[in-house]
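Only one chain is given next, in structure tokens, and it is the form predicted on its own.
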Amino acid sequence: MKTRIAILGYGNLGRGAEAAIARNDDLELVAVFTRRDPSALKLRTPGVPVYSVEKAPELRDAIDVLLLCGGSATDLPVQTPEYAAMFNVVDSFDTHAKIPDHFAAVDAAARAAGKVGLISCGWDPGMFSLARVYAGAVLPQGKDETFWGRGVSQGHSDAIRRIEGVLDARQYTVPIPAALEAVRRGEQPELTARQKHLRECYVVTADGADKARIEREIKTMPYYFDEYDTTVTFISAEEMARDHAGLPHGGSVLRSGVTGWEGEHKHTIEFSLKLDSNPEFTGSVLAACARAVHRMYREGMTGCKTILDIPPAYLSPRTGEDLRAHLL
């Protein structure tokens, strides 16, 4: 039995999720919901209907899992609790500081509806979260560090695009090499956010926009830029299309720790990703998590979950016997 999946939001992440679903034989895309004119969307998957978001409640019985592919800044804090009251949902909410509040809101809605709501799955939060938990469990006496990039942050870019007068934006997160190498050597330095990463912003503005105000709003934006050294470069739409069309990303999670009676032996665990396409990779994580959510729902689970709550086998299309024989 295939898991019937719908996508809400057909931007970069929605298109990445569509491609991921097509690569999994046990998943099926059955609908796409949009706030735009449905007739303006051209899907790559043949025969899949596109509806206005207002149509979603009418189709709840035809959908096993709804993937919410909006932005973390303003979309998901509203959409995920709203749709968790009707569907099993999966989102990629990535504002780390606000995850506890988001979890509570989604949990209340999903439990009341008898649904499962999986939040904050992608690669960070998501796969990197698992790496941190596994490494910390193995090396309880140690220290975690996470470095992102160099790559385009979709969430940060989206946050810039919400500023009045901004037409387009790309934000690159850039690790500071000296900090990364010190952690790899097991030195366990005390690093602030500013000492670990730079943020590079490339922005296209409307004619006559107040660039000084826009730059100020970017650099002082809480949770996104205010704790980092940030550069803002204003460019033309042509330069954006020519130089910043791709959406690469990646990074590393590292834990350095010790073992032995006196802590005499040092160890470093590193998990890293290098991604050609951030949204396509994130969409692939969403698809795997949709499979897990459907399984959890069929077993009678309800409420909000994170990737930390999912048994690894639930993410895979392979049987338990196959996993034990070939991957264990």
Contents of the next structure:
Number of protein chains: 2
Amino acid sequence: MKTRIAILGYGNLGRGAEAAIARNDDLELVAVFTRRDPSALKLRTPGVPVYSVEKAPELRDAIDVLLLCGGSATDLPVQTPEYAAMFNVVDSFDTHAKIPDHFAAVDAAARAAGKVGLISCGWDPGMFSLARVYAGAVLPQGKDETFWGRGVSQGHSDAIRRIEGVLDARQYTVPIPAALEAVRRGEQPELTARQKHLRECYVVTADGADKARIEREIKTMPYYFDEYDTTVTFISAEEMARDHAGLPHGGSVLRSGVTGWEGEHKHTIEFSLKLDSNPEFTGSVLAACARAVHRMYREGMTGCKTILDIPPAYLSPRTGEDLRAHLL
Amino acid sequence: MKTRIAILGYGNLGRGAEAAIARNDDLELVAVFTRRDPSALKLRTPGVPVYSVEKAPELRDAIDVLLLCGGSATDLPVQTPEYAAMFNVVDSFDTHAKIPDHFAAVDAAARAAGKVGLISCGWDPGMFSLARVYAGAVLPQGKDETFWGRGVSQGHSDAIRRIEGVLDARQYTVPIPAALEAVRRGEQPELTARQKHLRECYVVTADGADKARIEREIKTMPYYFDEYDTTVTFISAEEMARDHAGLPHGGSVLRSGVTGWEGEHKHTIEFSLKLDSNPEFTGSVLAACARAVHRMYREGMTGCKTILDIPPAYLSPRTGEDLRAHLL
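Now that the form predicted on its own has been shown, please provide the structure of the form predicted in complex with a further copy of the same chain.
Zooming out: every chain and molecule, the one shown earlier first.
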């Protein structure tokens, strides 16, 4: 019996999740819900219906897990609690500072409904969180560092697009090799934001736009750019389409810590990702999490969970016996 | 209330576990059991008694978790089922091929006694197993590679020591950079044992020993060395003590896989360890696992478990709330 999955929101992440579901024999896409006109959506999976989101409640018995593929800024804070009252849900809510509030809202809704709501699973939060928790549990005396990139930050790209005269923009977050290597060597350096990452911006402007002003506005933008060394390169729309169509990303979580009676032995734990497609990889994490949520629900669990609450074996389609024999 | 831990076996691993317990405020070492004369052991932790192993059954109510720190070849296959009938136990059984049998024996004993027996937790099996299972769940179409080292292999060092005329030996397993880099680039090369690792041997011989014969015997030893490029360097006992006293180790688990409808996007997941002290790091994993086992036991679980069955949060001393707010 396959896990019947539906997707709400058919943007980059929704399409990535669709592709991931197709790569797992025990998972099955049964519906896509959209806030747009359903007839305007063309899915890649043959035979799967697209519905207006209003229709979701009627289909609750035909869906084991609903993947919420909207954005963290405005969609998920509303959608995840709302749908956790009807479905087992999985989201990739990634506003780290607001996770406790989001957890509380989803927990209340899911508990009342006897459902499981898994939040904040992708790669950060998600896989990177796992790396931080395992490393911290094993090396209680140590220091964590996370480097992101080289990859496209959608938030920073959007921030540039809001500047007057900008038609399109792509921002790459780039870890600085010297900083990464110092952390890898276990030196536990104190690093500023500027010492850890560069920000590379590629910008398409409207005809006659004041490029000097745009560059200045980018480089001085508070929080997004002012604490970093930022490069701005103006390119044509053709160059943007040709050279910057992908959404690569990745990064590394490192912990260096000590053991021994005098802290005389150093250890470094590193978890790294190099991703050609951020939305397809995140969608792949959501798909594995949907499998786990379905199992947790069948075992009678309810309420809000995170990936830190899931036994690793639950994410895999393989049996415990098979995992012990071949992957342990 | 601290988790009361006892250690059985006070070799390198037992001492590493003792040092790790001292670094965790919620864990407490309450006894060490030995098959040697207890009066011959001097612990580092003040006030902790050393008992003959025969005394363990009498102390079962004073111990929450027993760490079994013997060897995988002959100790653990007997000890872990035996003690799982009386205690919650944790071992680092690392003979991958025999894990299913070991699991079955421990499961039967622990279930009958209402205890939890956690087997095969260290870094491989253990942390590396986690990396393999997570990566495989997220990227079902892909290829795993594990590289070990640079580090001391105790098994290979012991094998050299059994050769006539050898007084002492240290064998370093060394990953070959070109192979590691090809895997990191996602090329999924087919690699032989020889292409992945070198074996570096440092050997102290008895006066007048036939070094040419010893070198030949090492390099042609089936399974241990014959499938590898091996270097043999003869050194003095003083050089051995000065340059090779440590037990460093480490390695990398990599999975490269694809997503997208045509498999057009490549992704590489890497988990790496760089360890100054293999036994202290392994002991640190055992300590974190003891915490999780105690919690699983209090929640009513029984039987044999592996690290693949443990929700990650259970390994941490921090609350779920704290983890969500700061590490997720």
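Since the structure is predicted, the reported quantities are computational estimates derived from the model, not experimental observations. Positions refer to the first chain, counted from 1. Residues that one form lacks are left out of the comparison. In this text, the rigid core denotes the largest set of C-alpha atoms whose superposition between the two forms falls within 1.5 Å.
Visitor: Would you say residue 132 moves its Cα by 2 Å or more between these two forms, aligning on the core?
Guide: After core superposition, the C-alpha of residue 132 moves less than 2 Å between these two forms.
Visitor: Does the C-alpha of residue 251 move 2 Å or more between these two forms once the rigid core is lined up?
Guide: No, shifts by less than 2 Å.
Visitor: Since the chain moves as two rigid parts, how big is the smaller part's turn between these two forms, in degrees?
Guide: Rigid-part rotation, C-alpha based: 25 degrees.
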